[in-house]
Amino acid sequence: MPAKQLSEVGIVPSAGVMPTPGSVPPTWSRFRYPQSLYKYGALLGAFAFIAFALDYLKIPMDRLPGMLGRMGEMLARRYFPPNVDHILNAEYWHTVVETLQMSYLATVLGIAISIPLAWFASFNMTPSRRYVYPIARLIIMACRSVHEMIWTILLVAILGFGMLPGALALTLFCIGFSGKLFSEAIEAIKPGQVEAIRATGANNLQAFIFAVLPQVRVAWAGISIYTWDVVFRAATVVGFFGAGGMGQYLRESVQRVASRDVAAILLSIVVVVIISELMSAWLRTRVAKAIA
């Protein structure tokens, strides 16, 4: 039977069937009916759920095509051109420095707390899977479950306005963010080095220092830099809720309905975040080359 007819019935040609000269033999695979049925059934169910959600939430689909045009018209009428002179003053740049300080302090404190928590919350290296592991996991999940803005609102209500509630809110956010990534990096290590260190009579702390840290140091360095990048982005807006920094300057402009001032502040936030992104990418590359 020719190869074309074999392919139509789903039979893979044997090694004895030679292709025609000058042609590349295709790679045939048998059609598997049950797996394809499950795949297409899952896709159909996903599309059906999307249609149900759109109908249940009463989303007006007819208004979406003209949304971008109306948004562009509003931005051009109210927010353009940005009042750049509003951000070219010493007071505003002082808030930028405050935001950098707040994000740096929160990152250092959060990572310092996340390192032992990640050790306790890693299933393969925790000192106690029955007691320590669930408590450490609960702390990390609690910090991750609440958004940093909610933490800011709660801490501002308790501690009052200022940089302290913002730094504490970002620290809690950092614990949840970096703690989860640190623990997952520990759970992905190779157990051979740990078993070799423990065979010498080392305790849990010594096994963690001499067998775990050498395997996760590159990953942890990249995670730490990325955590600072994420925390800095969050720090630019926590001040909107009374925690100081650039966000507080933005809040004052919004309350005065100074749209062009708001546009200038948002533009400066975008520029500062882009610079921090470039810096974090450069640092991750340098650290990976230095440690590897």
Partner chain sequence: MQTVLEVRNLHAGYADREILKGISFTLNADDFFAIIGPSGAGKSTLIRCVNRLVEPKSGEVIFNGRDMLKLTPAELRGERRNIGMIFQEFNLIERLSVMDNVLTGRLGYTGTFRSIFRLYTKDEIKQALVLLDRVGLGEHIDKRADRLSGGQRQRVGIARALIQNPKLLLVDEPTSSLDPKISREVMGLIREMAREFHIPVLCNIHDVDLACDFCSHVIGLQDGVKKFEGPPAKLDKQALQEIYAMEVL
The other form holds:
Amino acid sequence: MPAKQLSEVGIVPSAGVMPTPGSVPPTWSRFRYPQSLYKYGALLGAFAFIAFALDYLKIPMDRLPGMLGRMGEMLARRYFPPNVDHILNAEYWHTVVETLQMSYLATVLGIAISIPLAWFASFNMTPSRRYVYPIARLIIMACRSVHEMIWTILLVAILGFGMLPGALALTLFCIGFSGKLFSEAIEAIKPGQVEAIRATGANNLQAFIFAVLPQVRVAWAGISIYTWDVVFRAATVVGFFGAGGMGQYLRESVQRVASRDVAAILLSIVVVVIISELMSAWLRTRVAKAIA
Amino acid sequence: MQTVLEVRNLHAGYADREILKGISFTLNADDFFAIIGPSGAGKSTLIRCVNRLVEPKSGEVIFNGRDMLKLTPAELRGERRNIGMIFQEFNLIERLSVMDNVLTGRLGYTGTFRSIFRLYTKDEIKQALVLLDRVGLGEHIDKRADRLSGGQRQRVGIARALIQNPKLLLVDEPTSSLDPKISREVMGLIREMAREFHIPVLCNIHDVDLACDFCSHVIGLQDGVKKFEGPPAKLDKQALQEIYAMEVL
Amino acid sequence: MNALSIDARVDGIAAGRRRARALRFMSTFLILAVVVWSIEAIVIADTDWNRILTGSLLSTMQRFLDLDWSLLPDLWEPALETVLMATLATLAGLVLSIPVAWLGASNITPYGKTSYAIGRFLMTMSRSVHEIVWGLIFVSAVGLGALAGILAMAVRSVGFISKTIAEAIEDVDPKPLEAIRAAGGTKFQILWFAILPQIIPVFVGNMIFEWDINIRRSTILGLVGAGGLGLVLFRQMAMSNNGGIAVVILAVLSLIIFGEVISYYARKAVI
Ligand SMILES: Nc1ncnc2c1ncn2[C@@H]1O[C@H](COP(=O)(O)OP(=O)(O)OP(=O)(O)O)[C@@H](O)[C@H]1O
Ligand SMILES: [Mg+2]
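Same protein, different form: I have the form predicted alone, so give me the form predicted together with the partner chain.
Okay, now the whole complex, with that chain kicking things off.
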């Protein structure tokens, strides 16, 4: 091993860097045995992995340089200008309303189910740690681990095309999403207030309503709005798999390889999602102020 | 005199650690018991065993002629209505108004359905109002609990306990979060109300002087064992040394 | 004190409580009215209950339960593809996130308000557009295949990764920063020596989290032609082989559970 310079082993600070008085010697000095060995080994492993993955997936590396430019050009050629006429009609607007309805129903229903489920799935408040808690957690986990589009595909296969499978798939997604966050909020409450309510002779439900709900109210309101955002975003595309809403148009245009129509629809999806995000950001501040 | 609470050979602990090692005492009507002892002696544990916020391991807690430890959950809730509790950290529902906080003391008497809609009877509202006037908060009924000062919060806590019409008052260090002047005011208020409504009190307290000034009877606890019991007058230096042996060392 | 009699005050309070209750009822009623409207459209108008109830429902479900295990040996390769795609996408997302976080962290953003706004806008764009939409965009740009899926996931990951990095940077302890600045360090040195070491823990935890999510995403990106298990699923759907669909979904689930186990241990190792 070559002799190290003092600055490299961290005895003397590296050029340009002065330690603050009394601070420990800097830990980020560059060469240190054997950590440096692990570090470079890991780095080497990572590169080997990337090389293997790129090769396995047959990713055309030679096409990568200049890809951005070509991509932009291709997009511009195929998608520009978006065929706005395709979406500027009453029928399309109707699907926007459908999307709203699906996401609204799914969010309200999902949250209504999530509330008791989150209560049962919170370790500190669950009525029974032996039986209810694991079952409730399992339900939430199951809803979470299946991607919302897979729920959609399954339900469309069972129930046929239409808004119902979309709304149900989004409901399941919503349960998995808000249920987890809700129960985490319950697990963060102060136990003293629960004890005080229990000590008056209140039952479990009363303890939940009077000691838990007031404490999680603000957090839950924020989570609900966030959930709505996520559900709405998903609702714009469930139609792609045969559930209703704007996604239907997307599917139909993609199948016709009508790129300009697709561009118009994608654009409209981005616009409505951003509008909904702006609205929920506004709502969030309003609600936070109203119930804080 | 009538016995209200009798504790016999009570053992309790958390997980496999024993905190209370066989405590016995008897509380009669009109008694005002103070439980003193060093931090960690098990004072809070003892008080919580009475209404089973902590589940005791063995022993008997006879309240109202029934052994609390043998009650079913529903019976326990029924019995808890008769036991008011006041906490060190107040434990008010911070986002509810003072009025609503006091009314939660009636939950044990309110059906589940009615409580969902916060439907209390006019009598209950009137009782809450009278109590709030009595503790000096008649002007603050619509304020949110987290906007009150410490002393005011503890007064809400007292009103919440009293609206239960309790036959026993459990008080866990009511003054540790308050300054000395307010502490004496709050202790005075508790004693006054207890006398007025003839409610016996079991009160944890850190401060020996406060205990001697306000209480009729003192229990000294050390490491889960009762080391002293008697009127404040008998609490001499030697007794104190025994109770606080660990701290003196 | 109070001039009013106690009964008058009780009446006042009771009236106030009634008003508050009426208000609560009103808002609940409003929410429910919109629910009813949505149910009318979704469950009544848009659903052909006749078809669902006349037997097709049970028989379809039955066909799903009739698992087609012959597919299993052909699933290993797509599953590996899915994992590789998710991993590469997370790494690519990280690379893309660094400049975005740099723009979007208020304490180090290079050109004040303008660059900050640009950074935040990029974050919002990335999060707001569903991965299916990103997938469609990239498929048409670079053609069918894994690359489109990786790019879609990478772009979709940028929102979360860069936002958390930016927040971590904003929370950085300013003292080492000042020390280096006082010693005449360059901007790059500040980034490298003062900020990076402080944000690495947050960073690694979030990368694992995002990887976990990308495993989930990669299973469905195949649906828009991006390879992996999703592509197999899509083919089974096209053949309407319900037993096959069920098997692929089970495979996806086991992959996700596998991902969760890995990320659980990885997170434990990091923290
Ligand atoms: N929920 C709990 N779980 C486990 N151990 C606990 C719990 N509550 C209290 N303990 C332990 O039991 C012992 C007695 O606690 P307790 O609160 O009864 O003491 P205390 O006499 O009230 O003390 P202090 O004056 O500090 O309030 C302490 O050592 C404490 O650490
Ligand atoms: Mg205590």
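Rigid core (definition): largest C-alpha set, two forms, superposition within 1.5 Å. Numbering follows the first chain given and starts at 1. Worth saying up front: this structure is predicted, and the values here are computed from it rather than measured.
- Annotation for Val257: C-alpha shift under 2 angstroms between the two forms, rigid core superposed.
- Once you line up the core between the two forms, the Cα of Leu54 ends up 2 Å or more from where it was.
- Here Leu267 does not count as shifted, since its C-alpha moves by less than 2 Å between the two forms after the core is aligned.
- Here the two forms are laid over each other by their core, and the C-alpha of Leu44 is off by 8.9 Å between the two forms.
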